[in-house]
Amino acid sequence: MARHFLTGAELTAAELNALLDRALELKAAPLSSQALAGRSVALIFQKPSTRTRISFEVGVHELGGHPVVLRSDEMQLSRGEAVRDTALVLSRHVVAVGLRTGPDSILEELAAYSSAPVLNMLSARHHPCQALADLLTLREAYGSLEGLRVAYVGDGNNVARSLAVLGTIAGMHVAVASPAGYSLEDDLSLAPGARGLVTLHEDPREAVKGARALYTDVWVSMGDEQTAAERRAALADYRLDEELLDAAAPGAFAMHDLPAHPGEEITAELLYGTRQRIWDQAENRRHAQKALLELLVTAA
């Protein structure tokens, strides 16, 4: 039976730690693995992408494989073909399937009928591959993740949720600060055996106390355009800037999954300054995802 990666909760603490170890090895020697030699991976994009597409496409190539990039308008899914039928066909040709989509139900149905591992490249509720890159970035900076406090400031969206899910597997304390109506759910479903802690805050300065990194995401995500003005007004006090970073632990740095909108959720001074590891995060998508592909394909 294929092993899928839909929310990040599929990993144990030991597996996550080993995956991050392996990602660091692959970053040091990007062409050292040929785990996908002679094999292909389907990458389905129902949502626009920059970092996800480039990191997966290049990563599959570096592992010796062939990335088969499929856009919605190129597939029969756009003409009503069943997700089940698509899964059954893809399983006959590729060793893994990545899907970047909207509703999580599409991802779950694809996984239910695919005999090849399915990877969540983004869905409405989860962005676990981004969280792997985030943890890799923190691991590079601090060595151990156990007990590390990270503050996420802004909309309690899929990025915040995945950071909480995977961060707690690693034993981290993830503090999430959001305005009323934009917070993560109180009964957030964490992985069985998660060792870390998630705390929800309304005051950003409370959340960042003792934090070793401050994380944010856009105020208006894909699909939120119709409520853009309302969202910007609600989140106006949840901006990463030098002052907020100064309220965190000494040496703390800014993080962002990108794309960024300087002047909204983060200042240009932080985004392009020296107190951030944002561009490391963007690169680390490739290395973390390569380690994930090795794990899932080997287990399949």
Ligand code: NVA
Contents of the next structure:
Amino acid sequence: MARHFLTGAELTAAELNALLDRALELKAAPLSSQALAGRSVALIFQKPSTRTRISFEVGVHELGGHPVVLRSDEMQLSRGEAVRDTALVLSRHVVAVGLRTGPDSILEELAAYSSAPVLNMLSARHHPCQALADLLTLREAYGSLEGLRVAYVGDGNNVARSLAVLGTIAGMHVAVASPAGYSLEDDLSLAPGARGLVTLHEDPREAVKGARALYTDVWVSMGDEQTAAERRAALADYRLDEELLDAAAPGAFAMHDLPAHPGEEITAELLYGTRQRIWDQAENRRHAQKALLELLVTAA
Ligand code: CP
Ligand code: NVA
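To complete the pair, please output the form predicted in complex with the ligand; the form predicted on its own was given just before.
Okay, now the whole complex, with that chain kicking things off.
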């Protein structure tokens, strides 16, 4: 049975810890592993991507493998071929399948029929590969993640949920501040072995108290475009700026998975200033995902 990575809750605390250690080793020596030598990995994009595509494509190459990047509108999937049949065929050729899609049910169906590990490269509810890079960035800054408080301020979306799922496996306290109607619902599907804590707040100042990093994401996610105006109005007070950062723990920094909209969820001053680790996060996608690929492909 292949090991899939759909929500991040598949990892134990020990595995997550080892994965982050390994990612740091790979970051220090990017060409030191040939774990995918002579193998191929399919990367299917049903939505646009900059970071995920480049970090996976380059990462697979650095591991000695070949990335097969597939836009779903170029596949028979777009003409009605079953997800099941796509999974059966891909499994005959590649050692892992990454999918960026909308409904999580498509990922679950692909995983149900794929004998190769399936990786979630972003879905409506989850973005676990992003969370791996986020934890790697926090690990670089603070060492241990145990008991570390991080505040997420903004839309309670896929990025917030994955930070909560993976962060609590690592023993973190994730405080999430969102306006009414945009909160991470109580059903977070935390991992069975989650040791950390998630708290939901409406007041950003309450969430950021004692936080060692402040995280935000876009107000209008892919697929939410029709409600863009009401989202911008509801989330207007949930912007990361210097003043909110001053209300966090001393030395706290800003985080963002990107793409950013300076002037909306984060100020340009923070995004391009010195009190952020946002561009490190973007780089860390590659290192974390390489460690994930090593883990999943070796386990297969
Ligand atoms: N953070 C992230 O997933 O970026 P892309 O949408 O560019 O892949
Ligand atoms: N929440 C955003 C993340 C983009 C990387 C979206 O789903 O569009």
